[in-house]
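Only one chain comes next, encoded as structure tokens, the form predicted alone.
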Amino acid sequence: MKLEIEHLRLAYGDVEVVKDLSIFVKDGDLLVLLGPSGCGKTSTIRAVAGLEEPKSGRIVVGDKVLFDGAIGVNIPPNKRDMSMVFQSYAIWPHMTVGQNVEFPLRMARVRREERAERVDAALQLVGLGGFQKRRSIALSGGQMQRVALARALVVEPSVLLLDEPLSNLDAKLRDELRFELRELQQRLGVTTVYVTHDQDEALALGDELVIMNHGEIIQRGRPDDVYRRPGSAFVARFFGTVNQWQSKVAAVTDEHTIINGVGSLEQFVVAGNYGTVGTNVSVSIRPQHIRLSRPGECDAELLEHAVIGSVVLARLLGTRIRYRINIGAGTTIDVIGGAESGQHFFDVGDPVVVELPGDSLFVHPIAATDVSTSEPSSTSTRSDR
């Protein structure tokens, strides 16, 4: 069923953690709430589940109003037809796997025969068929999370809420389970809200992405669109790996903006208007969009935004190589290149031609109070995409 959140406000004491938030999730879609710790994403889904009471706003699933602060409607959690999977699994250690999954059906007074059938079906769905009598304390972390998911699905919820369910797992298992989870969600067609601070999960799982900060929506859209076209310096920095620095507009023409460069690079020329002369701007570029070549292999003067640098760090990361390049004036940037056969490999100390293509630069005007330094910083949530 579709989920509508309208002008939601939630506070803990005098601290407002969700500020006038409105979200629409289409029937059968998976929406990802992404943001740093304390941004309000978990508080949002707890309000949807009925575990927190908002100050105001409206929550509707299908045609059923679950909360409306204006008219005093607040349906209790056990009558909202929702399931929630928590970060901590919340598996009862004194119960078997089957008893854990069966528990919400027992609370709903479902007949014993039907309970057994639905528990079997739910465990089959998550790849734990035959685990009914297994002791919960004998499970691995990945198996516990599958049990928690089976328990959430066994009641056939209209909306599934997932609060960082994979964050306690190791990297390889997390990568495997996120794709299994996405395939399962699509197969069941259950409307889902997934909370995470992990860029990889957002890209792998979401039909739509909502980035939050300080209780507000900063940007929303398809994950690939948000990744390729971040709407602010914060989104560019948070969603992915970037080299980012602060600069100023040096000149403006009819079609281009000239921005002070970085390191030994004097200036950038970018299409579009980013303010008047002197405007403070944030400039970002992803490490994989920077091009490297050896001096003499190309005429650096003919390249766009090119500077001669030197390699200060080179690390092989499977199919990729990560470099740190000194581009002059005490400034370094990170670059990611392919490690496949035929690709360049540069050693520490090698001179390199560094090109920062204008169509790969993200430029965002920023307030004067945000200006701190022109030194680039490379930041990431998890992976280098």
Second form
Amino acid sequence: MKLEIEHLRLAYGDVEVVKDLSIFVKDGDLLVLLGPSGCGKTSTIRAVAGLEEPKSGRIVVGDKVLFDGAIGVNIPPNKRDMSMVFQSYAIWPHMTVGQNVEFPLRMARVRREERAERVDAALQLVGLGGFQKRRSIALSGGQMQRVALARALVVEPSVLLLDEPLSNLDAKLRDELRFELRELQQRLGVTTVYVTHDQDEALALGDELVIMNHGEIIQRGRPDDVYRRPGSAFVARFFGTVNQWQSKVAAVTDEHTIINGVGSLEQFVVAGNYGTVGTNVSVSIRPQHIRLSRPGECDAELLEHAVIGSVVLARLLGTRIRYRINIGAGTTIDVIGGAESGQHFFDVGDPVVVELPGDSLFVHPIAATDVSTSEPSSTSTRSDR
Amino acid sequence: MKTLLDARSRRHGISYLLGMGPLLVILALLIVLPLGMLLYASFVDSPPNPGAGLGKLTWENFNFLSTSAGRDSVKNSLIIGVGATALATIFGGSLAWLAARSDVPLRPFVYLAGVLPLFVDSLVGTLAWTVLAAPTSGFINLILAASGMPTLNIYSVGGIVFVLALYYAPFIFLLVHSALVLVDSQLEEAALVAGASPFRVVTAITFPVVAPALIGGMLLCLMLTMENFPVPMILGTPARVNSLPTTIFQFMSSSPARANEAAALGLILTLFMLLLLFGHTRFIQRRDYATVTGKGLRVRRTRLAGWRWVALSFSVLYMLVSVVLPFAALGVVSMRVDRYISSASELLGGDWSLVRVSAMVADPDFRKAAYNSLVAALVAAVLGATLYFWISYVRYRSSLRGRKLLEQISMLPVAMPAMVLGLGYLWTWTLLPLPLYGTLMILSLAFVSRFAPQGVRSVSASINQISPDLEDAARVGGAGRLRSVLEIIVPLMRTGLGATMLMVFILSIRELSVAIFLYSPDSFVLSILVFTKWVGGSFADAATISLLYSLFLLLITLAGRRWLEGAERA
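Moving from the form predicted alone, what structure would you give for the form predicted together with the partner chain?
Below is the whole assembly, all chains and molecules, this chain first.
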């Protein structure tokens, strides 16, 4: 069923954690809510589940109004026909696996024989067939996650809410379960809201992505679009690793903007208009978009934004190498290069030509208050929208 | 906007009715009203009895304090409290350090010595010590006299201080021991490496680091010993030494009763408690040692070398004096056929029989008291656990306005001396149009109030160990509030709730001071029976009942622990 959230506001005491948030999820879609911790994403789905009482706004699933601050409707969580998987899984330790999965069916007054069948089917679905009698405290993290999922899916919920369901698992299991989860969600066609702070999950899972910060939506769209075209310095920094610098517009031509460079790089020349001379901008580039070559190997005149640097750090990460390169004036830049044979391999201390292709640069004008945002301690003064 | 406000207040109105409303009424009846009665009675000229009407406002109730008897009772209370606390700190603190941080031989025994006296009721211990050290006939004095040494007199301020210290040292022991176990050994090792001697390490590092626990234990001990009634009553009366609690009792049992003056003294005692509590809170706020929360993986034990056996002897001596000798004395008085012993040589000889013990077991008064104790304590345990759970749940699992107030009210009895609570109950329930006064139920309710601070704290600790997600998951899964509490929270807390019930049960059976103003000829309990036998001069009966009563407590404690361990494993 479709889920609509309109102008949702939620506060703990005087602290407003969700500020006028509106979201629409189509029937059968998976929406990912992505944001740093404390951005209000978990509060949002807890409000959808009925576990937090919003200050105002509306929450509607299908045609049923679950919350409406204006007319005083607030359906309690047990009457919302939803399912939720918690970050801690919330598997009841005093019940067996079967009793855990059966609980929502008992609450819905499903007949005993039918309950047994459906518990069986739900456990089969998550690959835990025959686990009914197991004690739930004897399960591994991955198994607990599957039990939590089976408990959520056993009742065919109107909306499935997932609160960082994979964040307590190790990286390999996380990868595996991420695709299983997506496949299951699409097969069952259940409308899903998935909360995470992990950008890889956001890219792999969602039909739609909403990025939140300080209780507000910063950007929304298809995950790959958001990744390719981050709408603000914050999104560029948060969604995918980037090198990011604060700079100023130095000059403006008809079609280009010239921005003060970093390190020994004098200036960036980028297409488009980013404001008048003196405007504060942030310049970002992803490490994998930076090209490295040996001095003299290429004609420096043909390269864009090229600068000579020296390798400070080189670390092999399986199929790729991560470099940190000093490009002068105390500035370093992170670069990720391929490690396959035939590729160049640079050692610490090697001189290297660093090229920052113009079409890979993200330039975002920033408000004066945004300059300090790279320090997490001062983020409370942010005001970007 | 108006409709929004209406809707919100309507929703809150309902949860208030269900959650806060009954709780506030119950707490008002159980705690606030008795305290209010005491305050009222302190400042008027007639006690709050039915039909008495409002009394006239007066300060005269406090005049007693300016008499020399009044000054003496305040002074004695302070001497008794400070003296007993100092001595208890020496006993409890050194045993705790020996058990937790030294290489004393038989460490488990040293630990046992530290906690065991906790299970001896101070009333029982005191009676036993009168048998051991009464001026001429005390068993110890018989031995001392026979060997030509000066004798002891337990009927003195010194005797009161000594007996209180024996039985309140375990409170300090437990608090300090649990803090010492957690101290990171690296702190001490760093000092050793820096050149400190092992003794300096203990005085300059170990004890300062556990100072919050030590000071907390001392303040608790000071409060408990200052408000203790049976010990100064039994040991002080023959020597004409009065403390605040014993004076309150005498005012209430004089005829006509000087009730308003008793209330005024109760208020003074309560103010002392509040002052101590305030000091404690300030102290805790100013010091917050993160180092004591360490894992304590590797504990470095100080080597006592030649002192090991001295330390062990100290532990053995403490155990002898606090537990072994008192029970031996009660045993002699209860089971020796000829119970008049006039010289040391007669102590172990003579004929022994269980006649008096079995006669006591068959005695209708004893049976009635035992039955009453059991019922009153059981009802208190069940009602108490229910109420404490309800308070903790609303406090920690709801967002109702005023939830912190519930917790604060339930902590008030910490500062209310047991006798003061008893007085407050006496007046509250004779005035209220509920026929509870003189019944066992009133005792149970008084016990529920008396142990609310410990009970709420222990249930809250247990509720806070359960992730709120577990309940939220049940709510989203379709369970209503009550259902999720009954099916998820209560089963998960069964060990914690069971432990709380056991604690309230045992403390209730032992409680004398609250019950002293509330019992009737139909509702007397074991502790009251022991006390009235002693007041009536039947010392041997009091000793025999004490012995049976202690045996009874021991059995219940052991059975309760077994049951809890079983629940833990299930």
